[in-house]
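Only one chain comes next, encoded as structure tokens, the form predicted alone.
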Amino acid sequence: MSPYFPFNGEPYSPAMGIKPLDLIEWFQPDASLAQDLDEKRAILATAPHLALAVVAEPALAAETSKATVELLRLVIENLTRYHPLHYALDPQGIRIRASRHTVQVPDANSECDAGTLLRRIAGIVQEDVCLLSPNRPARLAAGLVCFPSRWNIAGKVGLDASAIHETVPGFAQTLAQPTTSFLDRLTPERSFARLNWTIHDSALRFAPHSVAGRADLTPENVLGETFLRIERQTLRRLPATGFIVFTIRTYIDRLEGLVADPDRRERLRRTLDSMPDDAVAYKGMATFIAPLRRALAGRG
């Protein structure tokens, strides 16, 4: 179960909600770390074309290999210090204790490409992760990612964060400005992380497309076929580069359990009761927002 939930009652206002991250929680490996890999190999063996996607400007890519070493460097180094229970050195490269897979660390004159470096990264990390070059506008250079929230890499791949998140409601009005700003700020002394969610209608970590979203939830139904999606995700600047690293862990938790706690059912449906139109649709709770508000109010 996530150790996270993103509600305190207030209503919903979307925001930045950054916040300072010391790098010993930069990532959360637990108990689910061995299992989360496997799907990640699963999926990058059957759909890589919409998990992982390097820029293909030569310029732009050639510099992206050079950070993504720099970034398997950092991320070894982080791991094999804070979470030793998880990882160790070997010989051979960082070795995963929970599944006994090893993953070679490329030595200083590696001339490894941007996309298989990712693929290691991806083969020790739960999270998924994201490049963005270090002139501004900053630009999604590269990114692995397995757990995608109905969107896909191929199609942001080459984007600055103003068109990455143009569907998203208001964001062009109140977000453009701040994040942009945020991003050329960003320096590798102070690293940041942030939470954002959803509620699906479907368990499915890999959602790379978007969907209609069921409609034959009711208000009996719903708590139990639905699922509280929260990504809580890490914004560092590479010392060496300056690329900015985005990271992504993915938790998926079904809402009945979730609401179980009778404050918290209270908070959540504070939140959606408040929820505009538009980023309800946005979310694509559409088809079943209005089921869900009555069983959290406990109407059915």
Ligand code: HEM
Contents of the next structure:
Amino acid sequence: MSPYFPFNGEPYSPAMGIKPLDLIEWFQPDASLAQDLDEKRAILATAPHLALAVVAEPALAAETSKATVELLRLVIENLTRYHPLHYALDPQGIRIRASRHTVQVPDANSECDAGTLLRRIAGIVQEDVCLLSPNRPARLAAGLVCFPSRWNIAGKVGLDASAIHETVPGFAQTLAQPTTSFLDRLTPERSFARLNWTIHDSALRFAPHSVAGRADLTPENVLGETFLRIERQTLRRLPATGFIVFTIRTYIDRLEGLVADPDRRERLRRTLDSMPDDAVAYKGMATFIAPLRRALAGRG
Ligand code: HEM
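Could I see the form predicted in complex with the ligand next, after the form predicted alone?
Every component of the complex follows; first up is the chain already shown.
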């Protein structure tokens, strides 16, 4: 279950919500590790074009490969240092204890391309990983995202933060400038984390396209058929190449269990009641927001 329930009963208001990150918490391996890595492997086997993309510009692609070598080495160092229950170094590379797989460590001058290296990282951590270029404005240079929430990496690669978020209602007016300036000022010394949330009418974690939404949900069944989807994101600037690493950890839980506690139910209700229609539509909740509001209010 997600360790997060980011509702305090305040009206809906998307925010930067940036918190300092201790690198012990860069990754959050848990009991689902082996299962999540299997799911990623299956997605990469069947739909690699929707899950993995590297910018086409040759110079930036070459820089991105170097950044991905730096990233893989830092990932391995971090995991073996802070998460020895889940990972161990062995002569071939890093061993994932739960799955008994070993992933090879590249040497510092490795010639591997970014896509190959991102696949290796995807075989180690539950998080999805993107890399943004070091120059201003930072642009999405590559990413391997197996658990997207109704977008896909191929549609976003090459874009800066303002263009990536063009589809998000109100982003241009309120969050675009603070986000760009946050990315500009990010240094290797201080990393950060933030949360996004949405509610889906399916537990599918690989959701690369927007969908119409289910029309069969009622106040009676909606809590059992909808899922809170929390994205725990981290942002870290790599010390050597200056690229920004953006990780996304996706937690999905059925609403019914999450709102069994009346206090949580009330806090979620207040936030959902105050959501404007454009935000409801953007999150793909338009077809079930009415029954959901009624169910949370205890009105069947
Ligand atoms: C401080 C930095 C950031 C902030 C404040 C931020 C904020 C947001 C917000 C509020 C949303 C809408 C979520 C929702 O309502 O469901 C969103 C969506 C998204 N964000 Fe960010 N974000 C940040 C950084 C990034 C970065 C670095 C990337 C790079 C990949 C990124 C990629 C996305 C994508 C792909 C979406 C979905 C857009 C769509 O639906 O078309 N974000 N972000």
